[in-house]
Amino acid sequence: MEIERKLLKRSSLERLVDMMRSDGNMIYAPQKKETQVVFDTIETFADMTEDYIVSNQSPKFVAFPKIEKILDFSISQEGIRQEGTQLAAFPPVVVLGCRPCDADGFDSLTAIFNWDYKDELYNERLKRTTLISISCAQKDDYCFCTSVKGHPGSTRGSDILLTRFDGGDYLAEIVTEKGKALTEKYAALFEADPGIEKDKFLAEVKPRFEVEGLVQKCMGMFEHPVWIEQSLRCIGCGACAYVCPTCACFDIQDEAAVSKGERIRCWDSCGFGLFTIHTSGHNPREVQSQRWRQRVLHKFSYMPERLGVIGCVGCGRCSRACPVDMNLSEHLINIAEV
């Protein structure tokens, strides 16, 4: 649909939060907790913080939870009984205040979870989720969204994108039918297009590399020695994967007693030494350089070729979280130049 522009005053946004909660929506927004900014449920607009660049973790967990029950099972004399997760029980969710790169990440996740099998758990959660993003007015040295086709004011992935301008009010860009339905439901809060150009209120993030060329180069670098050189500091802790908006590796485990239990899906990481180990003990990625290669090539070769999307949104979380300073954008620049 064609993007519609509205004015959303700050006072109206505060009322919008109250009204959405009253209508049964679970609202996640960024909050300051000690030294971190995390997405958690809020009760009022005052619980939310806007003074941050990106949160420490992405809000991908609303559609792809860290730990998620797939089914219950039990064994008795009558046989084996299993019962899947009740999709209809998923609550309506609004993610308020995520960044454009976070919203963009859901597009990558959607491509992954609908590639060869349509994942009903992910799809149903996302179907019940509305993304109201806020453009980036500030950035730091870790941000590189413009290098991977993103932008501090990108509407891609968002249902509604808010850009804050002077005075504290917002330009609201209604991007999707889901966003349009929300603005129509609370129409009294949204006013006519203020006629403001948003670019001057956005952070300036200069591109660091040309991603199309990087993707083409990655496709022929499987045996390149650069992977060994770059991985020497990597300790395989998985922090990069757990904060990433697009990483979707998971493990499936059964937690059971004698006659009953549940099957769960939980986040995993291709950077872990045990991720690819076989029952025989053989590990096709037995050293960290192979696991680092997999992480980079999956995002910048396999996903573009197979799914038509880049597996990175340039948020820089992985580099911020890395305990040994594995800076992804610097490594990508290095790869582009070898």
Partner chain sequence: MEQDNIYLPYLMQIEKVTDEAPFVKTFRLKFSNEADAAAFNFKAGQFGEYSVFGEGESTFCIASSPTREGYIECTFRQAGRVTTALATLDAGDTIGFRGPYGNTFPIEAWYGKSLLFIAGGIALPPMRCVIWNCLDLREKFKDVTILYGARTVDDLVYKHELEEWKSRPDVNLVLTVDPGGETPDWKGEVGFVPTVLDKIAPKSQDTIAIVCGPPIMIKFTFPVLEKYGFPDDMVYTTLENRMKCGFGKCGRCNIGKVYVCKDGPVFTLQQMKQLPQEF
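Since the model is a prediction, treat every value here as computed from it, not as a measurement. Take the two forms, find the largest set of C-alpha atoms that superpose within 1.5 Å, and that set is the rigid core. Numbering follows the first chain given and starts at 1. Compared with the form predicted together with the partner chain:
Positional change of residue 257 between the two forms reaches 2 Å or more at the C-alpha, relative to the superposed core.
Could you give the coordinates for the form predicted together with the partner chain, as opposed to the form predicted on its own above?
The next block holds one chain only.
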């Protein structure tokens, strides 16, 4: 659909939060908690912070939670009973204040969860989620969205994109049918296009590398010393994967107490040493450089080739979170140059 532009006054956004909440939506928004900015449920607009670049962890959890129950089971004299997670019980969710890169991340996740088999746990959660993003007026050295087809004011992936302009009111760009339905439901709050020049209110993020060329190059890079050179300081934790808006690797585990329990799907990371180990002890990715290569090539070669999407939105979270300063954009520039 064609993007519609409306004015959403700050006072109207405050009211919108109240109204969406009283209509039964869970509203996740960025909040300052001690040293971090985290997405958590808010009760009023005042709970939210607008002073942040990106949250420490991505909002991917609204559709791909760190722990998702697959089924409940019980074991009794009569035998085993199992009951799958009731998809209809997932709550309606609004994510307010995610960034354009965060919204972009859901496109990558959707590609993973829907090629071939359709993952309805993910799809149902996303279907019930409305993304009201706020474009970026700030950036830092870790941001590189414009190098991976993104932009501080990109509407892609968002249902509604807000851009704050002078005086604190917002330009609301209505991107999807879901966004449109929301503006129609709360029509009184959305006013005529303020006619502002959006770009004036966006951070400037300079492109650092040319991604199509990088993707092409990665296809022939499997055997290259660069993976060892880059990953010598990698300590093999899962921080980068867990904060990443597009990482989707998971584990399936049972948790039980004698006669009943549940089967869950929980986050996992290709950076862990035992991620691919066989029962026999044989491990196809024995050393960290192989795991680092997998991480980079999965995002910049395998996903583009198999799923038609890049597995990176340039949010920079992995690099901010890394305990040993593995800096992804620096490494990508290096790969493009070697």
